[in-house]
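Let's start with one chain on its own, the form predicted on its own, as structure tokens.
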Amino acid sequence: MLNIMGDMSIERKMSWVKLISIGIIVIVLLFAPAYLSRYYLYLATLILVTILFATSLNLPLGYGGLLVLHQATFYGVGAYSFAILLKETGTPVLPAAAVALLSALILALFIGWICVRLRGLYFGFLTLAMGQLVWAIVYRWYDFTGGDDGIHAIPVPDMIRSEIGAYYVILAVVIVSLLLIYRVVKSPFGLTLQAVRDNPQRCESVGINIRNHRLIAFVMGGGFAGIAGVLFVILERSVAPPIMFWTHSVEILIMVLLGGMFTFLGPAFGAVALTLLATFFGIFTEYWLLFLGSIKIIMLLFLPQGVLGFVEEKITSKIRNKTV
């Protein structure tokens, strides 16, 4: 009974000091654009799309231990719909961006329902395979998504088309999205998805339905990825397919790990971190992949729970000491 009241105290010691950091974060975003360059801003705008992306894929991954290897594959199609509907259509933002999340939703669901029949190494290749399928359609239907070309000069209402305009839209839905999530996750449902992804097999002989759990955080993880790529649209007003081919899937899955999977901030602050030591080491060296890929190297071998999941860690158990 006392271990699990000082489970508790601890528990809700560190949520006040979560709370207070992202507190603390958020005052510090809504003055950033006060502060900030044009490119800077465009820099933080960036690296706040890539945030919800990388949390989108968290949320199979890390909560659902299902190792998804091409989530680009949404985060393109979300892009690619809003992209078109706005350029070809004229049809308004608001119902743009529902369609293309819808998209996102039911390629999400196909793919998922085809791939979770199988686990492991076996789901993660299946995910890769349909996923550069589903890149190679975009890269050569020409007359529907202008092929290698892209789409470009897409308009985007006056609301949106300022970089300061643009900041706050995508700062306010990424808010939304990562408290969606994080409702998600300490719901019922995202407790029992833990439990699957931590004893499957106990799960599922107390009657819990594996495949259905996964299936639901996999098509919510594709959902994310879809408003990503439409916020990704408002920040560049362009579109290629560069974005969904398997490379850049890796890139954001480095980036769930640096920060820490099991840990909801985790993928945030490797995305803030990644981005920025790509892009400062491209302005030092041109051998700037030689640095950045030895930091990753060092980062995973040395700190396997990632950046944040070892601070937690150190954390809970300096509370722990005080407390006992």
The other form holds:
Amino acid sequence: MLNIMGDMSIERKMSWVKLISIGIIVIVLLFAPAYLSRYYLYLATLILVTILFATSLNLPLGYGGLLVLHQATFYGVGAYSFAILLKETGTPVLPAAAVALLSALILALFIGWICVRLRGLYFGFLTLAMGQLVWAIVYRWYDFTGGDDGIHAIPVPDMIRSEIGAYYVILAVVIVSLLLIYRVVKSPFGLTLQAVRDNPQRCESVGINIRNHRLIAFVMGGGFAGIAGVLFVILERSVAPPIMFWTHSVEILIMVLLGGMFTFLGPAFGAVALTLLATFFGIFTEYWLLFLGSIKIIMLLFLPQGVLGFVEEKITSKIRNKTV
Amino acid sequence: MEFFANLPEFSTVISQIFVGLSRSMILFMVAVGLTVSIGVLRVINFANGTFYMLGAFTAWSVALWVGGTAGFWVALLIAPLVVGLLGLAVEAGLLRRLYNRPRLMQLLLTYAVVLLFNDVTKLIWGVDFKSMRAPLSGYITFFDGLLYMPSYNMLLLISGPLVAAGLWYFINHTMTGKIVRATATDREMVDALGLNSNKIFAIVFMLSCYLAGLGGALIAPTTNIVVGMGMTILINAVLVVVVGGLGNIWGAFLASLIFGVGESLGLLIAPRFAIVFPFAIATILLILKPTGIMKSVW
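For comparison with the form predicted on its own, provide the form predicted in complex with the partner chain.
What follows is the whole complex; the chain from before opens it.
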């Protein structure tokens, strides 16, 4: 047995482990409404939305090497467009979601087009400034966005109104989106993108348009963040400006880094872990940020490659040792 | 929308500009600490806004403890010192481990410090907002009423240039300041010469926390002291620092003035959208000149 395993390449073994665990996770998720109480089902749905949000950030951040400091802008614009269309115009859900996605894409294209000529932190700071500009407009434009009150009692159709309906719709959209992002990451485009991240000069010298690759990654990330925003509205039936304040973006960044930004499922892991931790500490103590802050400091200090990055490193080195 | 409400009088515009200038002094005190730690330590310290908040809360407590008008002045002396010492502890305990980490990691770790201190603040001072009385009340007028502003804002207006001048003197005309500049340029060489660059880093960080605390103590009488106040000023200070050129003290000063005046004029043009103006200014300036209006050290 050990011998047969020894003949298999590390990658294949890893992919078997991954495939089986993903299969188990999907089954567990499919039957979640059967064993979760109402509150925990809501929590599970919120986590799913956060998973998509964090993974959408990792496309430009982890794979593209772009320091996107304000991803919540696109999340917020997706959520707000969807909410305004449903509430003010009574547009059906699917067209409204399509328009919301489109507006997130267009904004991402605009911001990205301006920002991608910059490198490193300067790119990040400009996304931060522009994101905050969008936030400030949303925060104060009472006639259109409801200002700091936000928009409440958004009419979503009956089918996705129940917790279980919302759960399944959101689960389906999140899984499809994650598969799409995975396809993108493994596609020739995705591989080129990672090459651009690791060695831009060399890529440029072999004729790759690095600016376009970065822009496309940024816009795609913005689009998926917009979808996550739409899902958030389906779940909460309300939106308010804090979802696109810069601190929200930093929270998501921490999830991505803690989970591991060079692994595909790292951000998802970070989203699950930090949302659960926040809820857990929220139940037992009033001052949960105190614990959460300390945990984040400790983990960032001692696991710089993220939890999944750390685990993958360990497993790979273990298998490699055995095979050798 | 009230974009073109009624045109304000000339004296209102002038006075509004001066109120804006006085507010930008506070922004400058937070931003300059940030920019100095970027220039010397090469760390973008997101926790700087939190030290500003702690300065305000500490000032409130000290003023309450001493009592009377003297309370404020004592608080103005003590609160920044307390915050500076706290900064020293944070530098020794955490920041020292971050100097060689990737930038994003530094940002997030200092942000985690923000979360931690926000909760410590809630534990000590509770969640209700605090307010304290200004030591100076009333308005002062200049030039036959062409310029009128609250007396307290006059104090703020004077304090900013004093801090800037003091900092300039410290960096350019003292021995420690010279070593600070040398450390910013070439840390290894400073170490090789037998000077302790760790000590310099600690001094610089303490100084930046002291200034943030001073800003907090100065703003305390004019605003509601709440836990979120650090986050609001921080984002503005970060953009001021980038717009001014990373690590450039005069750039931070100039950018603070632009932000402050921009916001206060925005208040006249479109009151509701006043908070939009600093971000719009930052966006436009960064598109035109991504590395800042003055020379960046990076």
